[in-house]
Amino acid sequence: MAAPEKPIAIVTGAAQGIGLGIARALALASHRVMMGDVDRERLEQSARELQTDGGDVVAQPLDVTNPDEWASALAALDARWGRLDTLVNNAGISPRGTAETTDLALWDLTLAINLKGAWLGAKACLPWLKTSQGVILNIGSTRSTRPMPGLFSYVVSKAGLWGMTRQLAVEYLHAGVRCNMIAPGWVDTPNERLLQARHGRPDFPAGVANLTTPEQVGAAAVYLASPAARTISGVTLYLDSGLHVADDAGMVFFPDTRSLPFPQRIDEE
């Protein structure tokens, strides 16, 4: 009997942090993974590391806000593997700002990457996923349903992603395509450390309890992409040790936003 084909996944924002953790977990679970990111140099380095560890992965430069780049990515995927089973919409940014201090450029950029990029990915990949009866995994946040001061455009974008997850689950129920959201709490990533340091917490994550790791997000993605999760759709899986029901908004330091210059440099998650 021939061995079953390895499932194929696309992971966006995969050069580092959460996206890299997801790509690594899927590769270790015998998925073939297309790793997408705008940071070509870091993406290629991360892909080489996973390949050295035996991962069947390929680096694909990808700006999720650009439909043409989605078309190029899928053309490359077609030429290499000819199918798609899982789309992981992970690419995102987490700028600071209130409703008043967020300017139009920052709003547009956050919504373009965090929300429009996920829609463009789903739109481009759905014809493939309907054929394979695959799955879309959106990487959201506890803040999608538990807002926090100082994260205006981020919270709104992730709340939109929560709604999109449920809408896609409903629209494609009878096509056999599932859509779920993974919602981590605070995650210790290189960019989160830089962001926290710039806003007064150079010691982050010291003193923060129950941090989520990229590896834990990756493990959740492996499960939700597996046949064991075949009947799970429209669900938000919180990976935050209960933060969404027992919120401690003081667990991470935020300076008085009135004293902060906005907009500031943007950081990818």
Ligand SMILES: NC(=O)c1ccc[n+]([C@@H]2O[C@H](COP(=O)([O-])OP(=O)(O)OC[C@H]3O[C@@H](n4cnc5c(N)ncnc54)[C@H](O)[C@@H]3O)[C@@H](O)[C@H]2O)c1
Contents of the next structure:
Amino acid sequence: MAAPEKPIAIVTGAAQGIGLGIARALALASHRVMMGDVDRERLEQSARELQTDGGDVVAQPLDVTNPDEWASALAALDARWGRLDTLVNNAGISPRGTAETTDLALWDLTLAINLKGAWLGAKACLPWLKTSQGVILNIGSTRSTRPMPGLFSYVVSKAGLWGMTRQLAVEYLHAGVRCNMIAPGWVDTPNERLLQARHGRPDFPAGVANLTTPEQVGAAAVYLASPAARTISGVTLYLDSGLHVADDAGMVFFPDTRSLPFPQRIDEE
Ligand SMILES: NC(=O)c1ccc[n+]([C@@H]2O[C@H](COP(=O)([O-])OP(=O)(O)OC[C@H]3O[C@@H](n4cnc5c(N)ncnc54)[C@H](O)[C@@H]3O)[C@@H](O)[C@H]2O)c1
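Having gone through the form predicted on its own, I am curious about the other one (the form predicted in complex with this ligand); can you provide its structure?
Now the complete complex, all chains and molecules, led by this one.
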């Protein structure tokens, strides 16, 4: 019996953090992975590390907001592997700001990376995914469906991604392409530590009871990309220990901040 072809995946924002965790998990599960990111230096370094560990991965400079860069990425993928099974739309930013303190530039940037980027990725990859009966995985957040004060553009973008996930699942049901969202809660990544430190929590993730790891997000991606999940589409898989059903829109896992008056819990630049 001929060995099955190794599945091919693209992971965006794969230079570090959750995206790197997903790329690593997919590579360990015998996927070939194109790792895309705007941070070329870190991307090259991370790809080299995965290659050293035996991963069949390639680094691809990719700004998800730019359709031309998606076209270049797919051309490179075609030349190298000629196939695509899984797109992981992971690239994202989580800037602080309320509806009033968010300015036009910040709104445009957040929506461009977190939402438009995922659409452009789907648009570029769908012709390939229809051929392979593949899958799109969007990386949302607990905040896709449970808002938090001070994360205005982020929450709106991630809620949009939730809608896009369901819309793609419906539009491509008959084409055999699945689309699902993985929604982590707090994940300990280097950038999340920097962000939390900037907002007065230098000891993050200390005290966060429901921390999720990039490896756990990677494991969820491996499962949802696998044949075992071939009847799963349009769902959101929360990896947040139940935070999305908790009756508290605030930072319930930072007990020391719960007693503060409401406005002080709003993160602002
Ligand atoms: N860390 C958390 O607590 C957490 C929780 C829930 C959801 N998420 C989501 O997970 C995803 C990854 O988060 P993270 O914490 O690993 O972030 P991170 O900042 O560590 O990594 C994000 C990566 O995306 C890249 N990137 C930024 N703009 C890009 C663009 N235009 N095109 C391509 N790449 C771009 C960055 O260079 C970086 O390498 C994001 O979508 C984020 O919203 C994170």
